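To begin, one chain is listed below as structure tokens, in the form predicted alone.
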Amino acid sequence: MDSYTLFFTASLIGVGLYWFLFVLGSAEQKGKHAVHLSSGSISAEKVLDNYNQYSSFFRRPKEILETAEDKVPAFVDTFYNLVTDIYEWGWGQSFHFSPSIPGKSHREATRLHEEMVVDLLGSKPGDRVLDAGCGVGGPMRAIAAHSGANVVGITINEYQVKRARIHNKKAGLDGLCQVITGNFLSMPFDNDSFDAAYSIEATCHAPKLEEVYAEIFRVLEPGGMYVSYEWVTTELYDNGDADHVEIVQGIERGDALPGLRSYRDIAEIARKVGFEVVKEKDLAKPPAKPWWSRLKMGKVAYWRNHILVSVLSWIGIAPQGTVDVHEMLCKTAVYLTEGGETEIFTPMYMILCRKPESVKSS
């Protein structure tokens, strides 16, 4: 090899390395470059336990909810400090699904699925809004700047606060939107304070849907409205069928999930807790496009980000364990797509709730 062949190759491989390290953020927006990887709140040294830990954890689900319920919220804030940096990586700031729109980035169609819980809540300017489980902030910036509304988000992820106030202030959306660190069956609000809340694939954490949705009929106003996009299992799922359960498990390992629930059981919990039931339906249903497409279109991506991953953790860049959390994250994407092929589940089941104009919370 000539020494122009030996620098060419040379400069192509340090081009293409930099680009990899530094150029390549967020899938939606620079802000995670590859690099800056982390653990969350996670030290270094203990990220592969944690995982370990959290795998073991979440290897029967079913089981969690008759021995350690109690324990969910600890693991689901273990979970989100060893993948948010990832997601933000490789997905976006915004960690949820949207159906696919013809014409529509994937970025465009996260908005609009966002904007639409504005025009559902009836939200305007001047407007206390409620984020329950708000991840690092992307649909409460979209809610926000789409409304004019005052946006209060929860998590339970100290770390996922620290990025969303980094993400609102370059926003300019500080003004409007607020992070806090909490649990949302829990919150540390004063009764009847909200004018409207709203949960984004989020409640699927919690182990009883009665108690995040109790807590949010608690703060919220009478009259006030209640949107979710909810995780369930479809008409269409069959508790007999091994395939179906090994998905659904699949799908409720790799996420955090201590058990999917059936659609059936999300009107009911609603009304249980005192909302009035205004509307539910399944957003993924057609004419809808498929929402696991972009999960397909990425898997040549997922696995250069593996090996990028690999390398980075190999030279010491990103933590040991890093590649673990990476490749369980790959293997849940497989299950996400064959349950949205199979439309055994929906990540975007939504129910839109009033609390009576005669309850207030005492």
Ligand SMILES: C[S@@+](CC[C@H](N)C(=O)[O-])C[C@H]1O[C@@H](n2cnc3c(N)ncnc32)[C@H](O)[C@@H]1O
The other form holds:
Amino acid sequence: MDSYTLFFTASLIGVGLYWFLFVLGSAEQKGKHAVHLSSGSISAEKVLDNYNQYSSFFRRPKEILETAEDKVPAFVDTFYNLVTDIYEWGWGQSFHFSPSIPGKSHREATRLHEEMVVDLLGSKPGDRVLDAGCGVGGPMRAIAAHSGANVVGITINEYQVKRARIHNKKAGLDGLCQVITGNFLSMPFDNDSFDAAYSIEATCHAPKLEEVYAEIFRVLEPGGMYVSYEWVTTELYDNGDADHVEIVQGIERGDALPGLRSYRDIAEIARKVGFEVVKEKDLAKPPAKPWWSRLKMGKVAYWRNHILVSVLSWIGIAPQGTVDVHEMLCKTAVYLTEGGETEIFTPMYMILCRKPESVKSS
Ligand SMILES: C=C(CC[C@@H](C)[C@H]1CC[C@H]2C3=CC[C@H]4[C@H](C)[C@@H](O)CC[C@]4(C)[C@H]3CC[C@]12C)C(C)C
Ligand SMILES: C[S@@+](CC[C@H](N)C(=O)[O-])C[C@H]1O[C@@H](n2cnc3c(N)ncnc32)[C@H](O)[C@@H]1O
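Form predicted in complex with the named molecule, following the form predicted alone:
Below, the chain from earlier opens the complete complex, with every other chain and molecule after it.
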């Protein structure tokens, strides 16, 4: 091979590699590239081990409530160490679904779904609003920017706190958005210390919904509003139907859920802890367009991502175990899509509550 051919071949390989890693591997919302996939606070050599522990813990989700309820927050933390970078890379900074809106991008549809939260709360500049289970803060930034309110986010996962702080600063919203590591079942906040609160697709991780609702009730001031988007089974779910059970268990296993609740339980639990229920509605119901279409459209992207993750893992850039985590997410996407198509599951059962004016927690 003459030197010209050698140079040409090497350049071609170089450009190809760059394209494969940085263009194909670029994030949904710039910022996380495939070559930077880590496993949160878990060191690279422990990823596979942590993944195996996670998957055996969530193998039989319903049994967790009988035997190991107290271990759930720690395993949810492990789960988010394993998936946070993959989520950011393949989905963006908001870890939730939203109805698709014809003519609008996923990003815009996501933002509108988030802004609806703060419109329901009626928050204004100067208010102090709690985000229970804030992820890397996509919703909190949209909500702070839209309302001018101060948002305090809490997440069990330390790595997400690190990511959220970086994003808040980059967005110029660190003056309005604060994030801390903690368990929303026992929060380090004073009684009656928030004007309003919300949780987006996060309280589904709590083994008992009453525990997280009671804690949110405690920190809200009298008259304070709370909105939650809940993951639930709908009226079409039949626990005697083996296909339905398989879909729901698939969703629970791949999303660190200690048992999905029925939509019927949500308002009842909110009332039990003292809330007045102002409104409840499944935001996935028509005329809303399918929230799962974004997952279906991603099919080709999943294969591309899977090859990318496998190559990166094989050459030692991504930690061992990343391929297993990615494979779990591919399967989860299928179960979620089936849950949406059969309408036995919704990730956006909205409940709007008020803490009565007459109740002070302190
Ligand atoms: C509320 C929760 C998370 C909801 C969603 C944000 C995530 C649920 C399933 C995730 C994904 C599935 C497939 C992945 C794909 C294989 C990969 O290549 C890129 C990322 C995915 C699209 C990933 C993104 C986030 C989800 C859609 C739960 C946990 C309560
Ligand atoms: C699917 S993510 C949603 C994040 C965010 N609401 C969003 O929409 O982008 C669920 C979040 O709940 C948090 N979470 C789960 N269990 C928790 C707990 N016990 N205490 C605090 N946060 C928790 C996770 O760490 C994660 O940030």
